[in-house]
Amino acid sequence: MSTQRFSSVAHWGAFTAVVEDGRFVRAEPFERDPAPSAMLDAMPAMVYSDKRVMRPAVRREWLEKRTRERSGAHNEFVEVDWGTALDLAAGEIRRVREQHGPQGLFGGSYGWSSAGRVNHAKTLVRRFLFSGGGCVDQIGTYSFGAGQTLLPHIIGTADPIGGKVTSWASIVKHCKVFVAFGGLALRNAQITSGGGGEHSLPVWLQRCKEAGIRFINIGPNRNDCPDWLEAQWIPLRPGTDTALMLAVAHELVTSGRHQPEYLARYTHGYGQLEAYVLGASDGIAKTPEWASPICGVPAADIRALADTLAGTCSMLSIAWSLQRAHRGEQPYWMCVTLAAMLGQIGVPGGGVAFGHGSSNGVGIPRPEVGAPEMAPGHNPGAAHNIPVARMADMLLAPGEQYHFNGKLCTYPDVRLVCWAGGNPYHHHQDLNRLNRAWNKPETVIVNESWWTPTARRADIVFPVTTTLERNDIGASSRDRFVFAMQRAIAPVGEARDDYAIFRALAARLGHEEAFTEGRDQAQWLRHVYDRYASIAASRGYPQPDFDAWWAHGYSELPEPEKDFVLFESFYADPQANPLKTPSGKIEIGSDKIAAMGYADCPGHPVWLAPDEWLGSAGAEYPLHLMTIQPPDKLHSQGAFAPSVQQYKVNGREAVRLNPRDAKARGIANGDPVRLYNRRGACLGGALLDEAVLEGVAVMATGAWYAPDADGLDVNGNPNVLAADRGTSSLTQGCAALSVLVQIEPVAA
């Protein structure tokens, strides 16, 4: 038997691919990883799955009649040779571009298909369409789109939401109280966009515990913090964090324990917020008694939280999930405000952070050196770009106007979707509505490795190699390592790399040189790595040359000598180091946002009740559904792998319920259940759990959407239930976590 070993990396961690007689048999975790992800175990089943797309395929009804009815599971595909498939796709792209211009083409992707920086699907589909004349692109992310648009108005940058926050090393040394709005879920820390060599959140949390830091977990799910952390749990109704924060602010102001001197020096517009908190502007004082019936937290516990934070070095960490809800801007804005009222922003170990427990690598000590990457280039069609979560709106209502970040925009008339990487039937909301939208374009082209729900609803499908079947570079701006992703096995079936596919299309369309810049894939690998190594060396971190790096399998950056503290220089001298806001300060009150005139996002943080929440008067559906990142897979990748079955309940996606909610519905532990509302329905398996707040259900995303003839999703994708609405007129972010449902037992 011949055994070979190859270096590689996935979004869930670095590994060595072990190949026996040409077949990939297992992924061994990177030796430097202190807490490797069990997702590595699923990789052989993914690579050799019977769900792989083996050859180019065309939907028969489109090929013969150009029909657009592609949303059902009945679609029949005809396998064709590569030349035929490429000619068909190039012909459609040429036709649409000539007839409708760049606004007729939509470059869809969501970036999680591979950790590779050269065969990075999102970069390549954009580079291909940009170099050919432009397209409609997506702005922001489903993960943190609301925060991404809001934070530049408030603190002058969105960088902190990507992980650049006060380092864990500083927290360990200085912090006394760590408040986790939305928790610190270890399941989320298994993944890093671009891959990572160290899963370090458990290590840093253990160091924090040993240092005596007190942790407080605020949210509806006690499981969002590991038990061994012994965090205090404050059970909170979903979507009401802003009300709680406002009440804490009221307690600080009325007891004289906020920091007026700090607020005067470092913030703008605080007076508006204080008037609102005290009720001077609207007649409603935001007292703990006011907040208690909204958020479900006793007034005494709110006062105790204020007592704990006052005069203490505290870190207020807020998960991405809180802004992924209707009115999701408000908790982010108010969390920044509360940290400023405590005088903590810019202080070692204290302040505010975004995304601890939302992804691996947030707050990890790392030198100021960017990760290797290939640039997508300039988009001549950028005027037509849409917020990422508004895709179905765009397809359903071309020409309709919408508000976004102070502008009145118009949805373009998209005729062709070119999709590579990601699965919109996982990320998007209200999948039945998405089905209707997906039938609108004249042509849908998808690059995919597996027959996902998206591939099953395409017109032309190109089979794509997986990580193990190509050479690449793996790296993340949240990790110190850069990995050689060495091809371990031959492509399965007739799969080709994304780069090769788009190069072939660009050649047919006359812009191959603009797409490739005269480089083949191997030359791009060297170019991207050499550019990274040059930048690292210029900043005092010499790296091995390409050949030495490739042979070794990875390189690394040292841990920085100085702990990073978010806005440290601003804190030291705000005049010399102003923030990139209109005032140069933290904008608790934003004149710019106020001037936009949005009733659903005024000029300072406010409590605005979501359209769907447990306080909705006369709500038809009594349970709030919280959807989480699955513990067994990344989004929908690997949903079919045998290793994920251990997380199911009698073969169904687990739905965690408080035992009292289950009893009221006649549901026993392990029972099959149906979740439903007006938008759709799906199946699950009940898992009774006292750690879930009454009135709340918790279900992981990631199941492959598979509706039956009646529209019931039998696999258990909760996005059939989620409302497809924007967070607000300002950010138009994803509001997936504002969902009310009913749950009932069903026959097995």
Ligand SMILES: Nc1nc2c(c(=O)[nH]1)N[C@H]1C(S)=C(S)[C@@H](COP(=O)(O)OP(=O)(O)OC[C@H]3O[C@@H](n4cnc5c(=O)[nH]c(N)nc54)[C@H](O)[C@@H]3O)O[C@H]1N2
Contents of the next structure:
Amino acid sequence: MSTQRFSSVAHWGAFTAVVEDGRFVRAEPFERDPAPSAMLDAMPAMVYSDKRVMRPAVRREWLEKRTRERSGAHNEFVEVDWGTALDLAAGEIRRVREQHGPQGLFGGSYGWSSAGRVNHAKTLVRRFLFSGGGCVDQIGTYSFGAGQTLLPHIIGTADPIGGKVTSWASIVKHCKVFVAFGGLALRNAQITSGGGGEHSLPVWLQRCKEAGIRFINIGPNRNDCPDWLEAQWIPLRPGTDTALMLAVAHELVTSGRHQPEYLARYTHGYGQLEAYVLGASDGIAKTPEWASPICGVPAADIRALADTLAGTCSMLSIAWSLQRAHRGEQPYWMCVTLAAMLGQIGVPGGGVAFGHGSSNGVGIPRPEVGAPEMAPGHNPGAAHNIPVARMADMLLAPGEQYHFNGKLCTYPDVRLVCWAGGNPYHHHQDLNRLNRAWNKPETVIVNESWWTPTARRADIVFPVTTTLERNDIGASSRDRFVFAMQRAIAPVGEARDDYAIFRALAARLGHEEAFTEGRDQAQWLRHVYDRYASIAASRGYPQPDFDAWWAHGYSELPEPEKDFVLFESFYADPQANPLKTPSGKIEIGSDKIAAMGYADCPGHPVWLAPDEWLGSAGAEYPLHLMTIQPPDKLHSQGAFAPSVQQYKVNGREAVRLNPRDAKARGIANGDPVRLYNRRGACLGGALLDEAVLEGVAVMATGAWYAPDADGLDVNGNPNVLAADRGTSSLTQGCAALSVLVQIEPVAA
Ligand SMILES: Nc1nc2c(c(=O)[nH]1)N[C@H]1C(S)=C(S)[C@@H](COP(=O)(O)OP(=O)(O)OC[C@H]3O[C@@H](n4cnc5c(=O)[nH]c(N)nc54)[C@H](O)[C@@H]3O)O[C@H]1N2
Ligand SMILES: Nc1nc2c(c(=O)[nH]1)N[C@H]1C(S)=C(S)[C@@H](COP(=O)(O)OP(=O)(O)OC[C@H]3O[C@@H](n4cnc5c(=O)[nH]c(N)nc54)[C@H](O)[C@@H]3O)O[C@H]1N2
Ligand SMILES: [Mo]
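Please supply the corresponding structure for the form predicted together with the named molecule (the preceding block corresponds to the form predicted on its own).
Full assembly next; the chain just shown is listed first.
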């Protein structure tokens, strides 16, 4: 038997691919990873799955009659040769471009793609369509769309939400109290976008604990912090953090424990917020007694939280989940405000941070060198771009106007959709509504390795290699390592690399040179690495040359000697180092946002009840459904793998429920259940758990949508239940977490 070993990396971690007699048999964790993810176990089953797309395929009804009814589950496909599939796709792209211009082509194509940066499908589909004359692209992310649009207005940058926050090293040295809104879920820290060498969150939390830092987990689920951290749990109703923070602010102001000098020196518009907190502007004082019935936290506990925070070095870390909700700007804005009222922003170990528990690598000590990446280039069609999560709105209502970040915009009239590296039938909200939107375009082209629900609803499907079948470079701006991703096996079936597919399409459409810039894939790999290595070297971090790096399997940046503290120089001298906001300061009140005149996002943080939350629960849909990230996989990737099945409850997607809610419905542990609301229904398996707040149900995203004849999703993708509405007129982000449902037992 011959055994070969290849270096590689996935979003869930770096590994060695072990190949025996030409077959990939095992992914062994990177030897320097202190906490590898079990997701590696799924990889051989993913690569050799019977769900692989083996050959180019065309939907029969589209091929023969150009029908658009593609959103059903039972589409029939015809396999064709590569030449035929490429000709068909290129012909459609040419036709739509000639008839409708860039606004007829949708290349927004959101999704995680692979860790490989050269064959990064989401980048390549843009590069292809941009270089051919432009397309409709998407703005922002599902992950933190609301925060991304809001934060530049109030702190002058969105960088901190991407992980550039005060480093753990600084926290360990200086912080006394770490408040985690939405917790610090180790489950989510299995993932680093682009792939990580070190899963470091558990290591840093252990160091914090040894340093005596006190942790407070605020949210609906005690499981959001590992038990060993011994965090205090403040159970809170989903979507109500802003009310709690306002009441803490009230307590600080009325007891004179806020920091007026800090607020005068570093912030703008505090007076409006104080008037609102005290009730001077709207007649309602935001006291702990006011907040308590909203968020379900006793007033005494809110006062105690204010006592804990006043005069102490505190880090307020807010999970990305809080802004992935209706009115999701408010908890972010109010959290920044509270940290400023405590005088902590810019102080070593203190202040505000985003997503410490949302992804691996947030706040890791790492030098300021960008990770290697492929550039999508300039989009001549950019004027038609839409906020990422408004995709179904766009397809359903071309020509309709909508507000976004102070502008009145118009949805483009999209005729053709190109999707590569994402699974909208996993990630988008209200899948029954998406079904209607998905029948609108004339043509849908999908690049996929597997027959995902999205591929099954396309007209032309191109089979794509997995990362094991091609050479690439894997790296993340939240990790110190850059990995060689070495081709370990031959392509499965007739799969081709995304780069080769888009290059072939560009050649047929006459813009191959603009797409390739004269480089083949191997030359791009060298080019992207060399560019990274020269930037790193210019910052004082010399890197091995390409061949040495490739042979070794990885390179590494050192941990910086100095701890990164967010807004340190602004804190030291706000005149000399202003923030990039209109006032140069932290905008607790924003004149710019106020001038936009949005009732759903006024000029300072406010409590706005979400459309769906426990305070609005009628008898019909009384449970708040948290659609969290799956512990067993990255989104929908490998949902079919045998190693993922152990997370199911009697073969169904797990739904965690408080035992009292279960009892009231006659549901026992392990029972099959049906979750439903007016938008749709799916099946799940009940898991009774005291750690889940009463009135809340928890179900992970990621199951492959599989509706039966009545539209009941038997696999349990909670996006059949989630509402498809924007966070607000300001940010138009994904608001997936504001969902009410009912749950009932069903026969096994
Ligand atoms: N209800 C609810 N919905 C949510 C969320 C939530 O919290 N609640 N979270 C949202 C968030 S934050 C996100 S980021 C999205 C994630 O949504 P997606 O990013 O769409 O989810 P993935 O399953 O990772 O989809 C990636 C797809 O790319 C394919 N792929 C992988 N590698 C390659 C490649 O090299 N080439 C090509 N062509 N394809 C490849 C995979 O097979 C997979 O189908 O979901 C969002 N949806
Ligand atoms: N294993 C795994 N990890 C992942 C991913 C994955 O697919 N699998 N996806 C990655 C991606 S793309 C992203 S964007 C991040 C997302 O990171 P997050 O958005 O932080 O992740 P979630 O799991 O959606 O939510 C985290 C916790 O927030 C709590 N929560 C929800 N709503 C509220 C609220 O209103 N108030 C409070 N206080 N708490 C609330 C829930 O109890 C939930 O467990 O995760 C990343 N990590
Ligand atoms: Mo995300």
